[in-house]
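Let's start with one chain on its own, the form predicted on its own, as structure tokens.
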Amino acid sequence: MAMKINGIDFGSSLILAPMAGVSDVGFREVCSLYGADATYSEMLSCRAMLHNPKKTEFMTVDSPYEKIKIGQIFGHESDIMAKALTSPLLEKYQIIDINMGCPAPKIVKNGEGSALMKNPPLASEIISSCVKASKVPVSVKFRLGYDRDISREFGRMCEESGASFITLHARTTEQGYSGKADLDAIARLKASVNIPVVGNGDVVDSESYQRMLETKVDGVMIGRGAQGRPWIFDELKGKRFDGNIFDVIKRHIEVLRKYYDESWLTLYMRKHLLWYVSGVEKASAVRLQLATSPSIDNSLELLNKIFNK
């Protein structure tokens, strides 16, 4: 499996996907450091990058370990997002995509995100106009569908529209994030499309990673299987991880400091320290103590009791 765009090679095609709330800096560097290939920002806002770019800078901090650097924009106007892509916040990114998969309600409500798959004609003018307006690839993150698969038409009317590749997570909007992923479903839009196809969803081993490639994707996306684990990346590519957790979360805590104040930094990892020690001893006690820390440097004490005993 290896991806080429534009010239700009994928390696062994890992990527990780952008998470809102999730994707910070921070994490793209050790997931960078441990074998991702590429990795996204967090969902930019095309009309905040135009109207109010302060709230948009943070989200587009970047680190120096990463890869290939994908910019992740949306929007539900056309004009609106093929300006945005003249801001110089998104310069720094190899790729620009455009979310057309996200299924949380207040950017559904919007006409946004998951909510173009029920407008494919719009899509489709979204699509062109920020494909004429990029200096960069193009590509479209989609899902299935809203409520049932059209993922092959929407394919086919991504890369009618200019798209460099797509992305598809094999669920519906109405799915979420229950249920499994239809990796038949990626094998026939693969089988449908001359263009890239990025295969994402339930991908968490090496059992799971092997599924996702007899679809014959061209790249596999990780989201929720990184949460925690970082290092997936190199384990799919049979590297063992050998490091110490504890230094993985330091680095990662490390790099956040750089750009954020600490009240904000003790309750935002939170959701991060509970996955990095899901599979610890007494695991439950542990999370307790880490939802209740009042400190990050609290929190980064108890972690070196953890993990180096």
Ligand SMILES: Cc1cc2nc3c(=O)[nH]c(=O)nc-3n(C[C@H](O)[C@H](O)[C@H](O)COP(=O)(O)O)c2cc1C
Contents of the next structure:
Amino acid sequence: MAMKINGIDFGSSLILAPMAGVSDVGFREVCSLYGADATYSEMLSCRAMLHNPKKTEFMTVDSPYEKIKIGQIFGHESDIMAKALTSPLLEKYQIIDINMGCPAPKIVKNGEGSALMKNPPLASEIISSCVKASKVPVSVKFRLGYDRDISREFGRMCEESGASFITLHARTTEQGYSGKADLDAIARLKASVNIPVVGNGDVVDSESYQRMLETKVDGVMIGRGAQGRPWIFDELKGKRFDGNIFDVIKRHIEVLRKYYDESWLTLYMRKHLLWYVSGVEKASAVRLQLATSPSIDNSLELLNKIFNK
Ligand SMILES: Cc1cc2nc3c(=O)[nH]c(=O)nc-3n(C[C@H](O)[C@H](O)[C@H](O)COP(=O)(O)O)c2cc1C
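I have the form predicted on its own already, so could you send the form predicted in complex with the ligand?
Once more the chain from above appears, this time first in line as the rest of the complex follows.
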């Protein structure tokens, strides 16, 4: 796999998925250090970018270790989305991605995210307006469809509307995260368009990665498989992780401490810490303590005992 978009070289084309509430700047940094060739921001509201830029600024902090930075936007009004693309907050991104796959009810009810798959003419208008307004390539991330597979037609529409590449999470909106990603649909989409296709869904190890490669995609995106295992990207490139998990956690936290206060971080990091210790046998006794830890330093002390003693 080797994807190039307008001269931007994706290297091995292993990409960290956008994950709202998960892919924070610290996580993006450690994934980049362990092989992620490109990283997405959490999804950014175009309306908020125009009306409450302070809130979005908070979400656009980045790391110098990220290799290709992709900013993901969402919205349902082509004029507002095109205007948002001129925001200085987006200047750091080499690519802008439009979210047409989010199944969250509060997004869908506004006609945003995967609701746009029910309205291809509006989705097309949004893509072409964004392509026109953007100084950088525009990509689209979508699902199979809302309740059935329309991914080939939708992918062709994205291409005709000016998208530089597309990413398919091969589940319908109605499926949410249940069932299995439909790899045959990814292969069919790849065969139906002339722009690069990134395959996404259920890649968690080298077997699932090999199955994804059989679809002939140009890039592979990993979301949940990187939670607690940011080194998965290097592993899939054949490089064994021989570092100390504690050091990875410390790095993740150090980055976040530059931006966020301790009480917010304490609550926020709990899920990441539980992912980092999942599968670590020695950690089973402290899982509950981590889940209720009163401070980051207390969590680090618990983790130090597991990983360093
Ligand atoms: C907690 C969480 C948050 C997510 N947030 C976003 C998002 O903001 N934008 C988006 O396009 N997809 C989002 N997704 C979907 C992922 O990018 C990805 O498509 C999905 O998890 C399937 O890939 P995986 O099987 O590798 O996890 C999210 C997924 C999870 C689990």
